[in-house]
Amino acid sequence: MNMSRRLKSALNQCAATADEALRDLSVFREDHGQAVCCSYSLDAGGKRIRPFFVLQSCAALGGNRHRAVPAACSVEMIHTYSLIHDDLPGMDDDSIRRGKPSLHVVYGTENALFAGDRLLLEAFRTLITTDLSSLRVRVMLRRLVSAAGACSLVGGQFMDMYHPDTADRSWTERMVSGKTSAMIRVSMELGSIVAGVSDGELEAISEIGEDTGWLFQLTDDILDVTGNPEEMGKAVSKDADMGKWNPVNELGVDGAKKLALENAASISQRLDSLSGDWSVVKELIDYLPERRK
């Protein structure tokens, strides 16, 4: 399946909106080492999928996308911080990220640590500038803190770093729920909260976001076997080389692809049950099983 013109345009537009807003943040225009390091990683590109989910979830529910921009920046900063730290020698020790040398390769491990820390803190400072009531902003902060915290993103990274010799399916599911799903889930949550979603529908959206994160990880696992570094912009086959369980190991490439198609169809069907127009999000979901990077 080729990406539709409409989906490509929506992805590009969301990425451009997030990039412009990130560049406008004064902290990254400062002329000193930390700002330069942060800008290096933020400017390295990337698909800006999390900002896409923030902005498109808001738009799907008829919200003002401009009000969702701080949240879009926040999730991208947290995602970028996690990649910076994930690439460090003490963790995954990756020298390539988004097709460029990893931050620590260019500026050193210490600067990479500080840049990641700064991005994490700036994410929360940016979120509180959202043009909404203080009560709604507190709700957004609570959900973002939870998604980035010890029981989610950080916890998943910790599990991934200290995985057992036989990292079975149950362990991997818990790890992926934190490391991958949490930030995609909260991206959809934040955009929906900006739009004024009801509590009941927010939980349905949250569950869809969780499963969408799983779909991303499943397609990553497939690409880890079938992709190449040029397409992916990073090293491939590392998980398989480390002996971690993943669906491809159990089901084979064809079985994993079939599962990805089934999961995408399920998510797409559940999006149809939500209020609003989720058609652009559905296009991305349907495209994911065929993606090459």
Ligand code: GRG
Given for the second form:
Amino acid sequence: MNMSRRLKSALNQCAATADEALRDLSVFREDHGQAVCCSYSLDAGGKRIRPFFVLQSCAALGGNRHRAVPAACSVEMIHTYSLIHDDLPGMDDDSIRRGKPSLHVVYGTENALFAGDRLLLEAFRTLITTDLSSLRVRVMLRRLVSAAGACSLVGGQFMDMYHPDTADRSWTERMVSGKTSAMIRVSMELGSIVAGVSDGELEAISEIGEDTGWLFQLTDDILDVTGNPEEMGKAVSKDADMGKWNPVNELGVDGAKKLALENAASISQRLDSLSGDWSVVKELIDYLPERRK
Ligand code: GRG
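Switching conditions: you have the form predicted on its own, so give me the form predicted together with geranylgeranyl diphosphate.
Once more the chain from above appears, this time first in line as the rest of the complex follows.
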């Protein structure tokens, strides 16, 4: 399945919007080492999937995309911090990220720690600048804190690091929910909140975001076996080499691809039941099982 011209253009547009806004943040224009380190990783060319979900969820509900830009930058900064820290020798120990040497390889472990810490904090400073009522901004902050926190991103990473031999499907689902889904779910939530979503619909979007995160991880696991490291800009075969349980180990590549197609179809169907026009988001969901990077 080829990516449609419409989807390609929406992805490029969202990435360009996020890139431009991130470069404009004064913190990355300061002339000292940490700013250089933060920019090195942010500018390294990630896919900007999370900013896409923020901006497109806002647009789907008829919101003002411009107002969602701080949230798009915030989720990308937290995601980038998590990649920088995950690549450290004491964590997943990866020397290539986004097709370039990982930050710690170029600037050292200490600077990678500082840059990650800084990105995490700047993400919240940036979200506070959202042009909405302070009540609405507080709701967004609460969601972002919780997605990045001990029961989500940090918690999922902790589980993955102290991965027990007995880890089974339900353990892995909880770990993925924290490590991968939380940031994708919150991206859809924040974009929807900017657009003024109702409480009832926000919960439906949140569940769709959770399942989209699971689908994203499933396709990441498939690419871990079938992907090309150059195309993906990172190492592959890591989980297989470590003997970790994941759906691909259980179902094989074809079984996992079938499951990804089924999950994408179910998410697409649920997007149809929401108000607004989610067609661009649906196109990305339908494309995920085929993605090569
Ligand atoms: C250090 C708190 C902390 C968390 C690290 C991000 C992470 C958690 C681990 C990296 C390994 C991994 C497979 C995480 C699952 C999420 C995922 C698939 C990340 C890669 O996201 P992409 O493909 O990356 O969107 P780009 O580079 O395109 O932004």
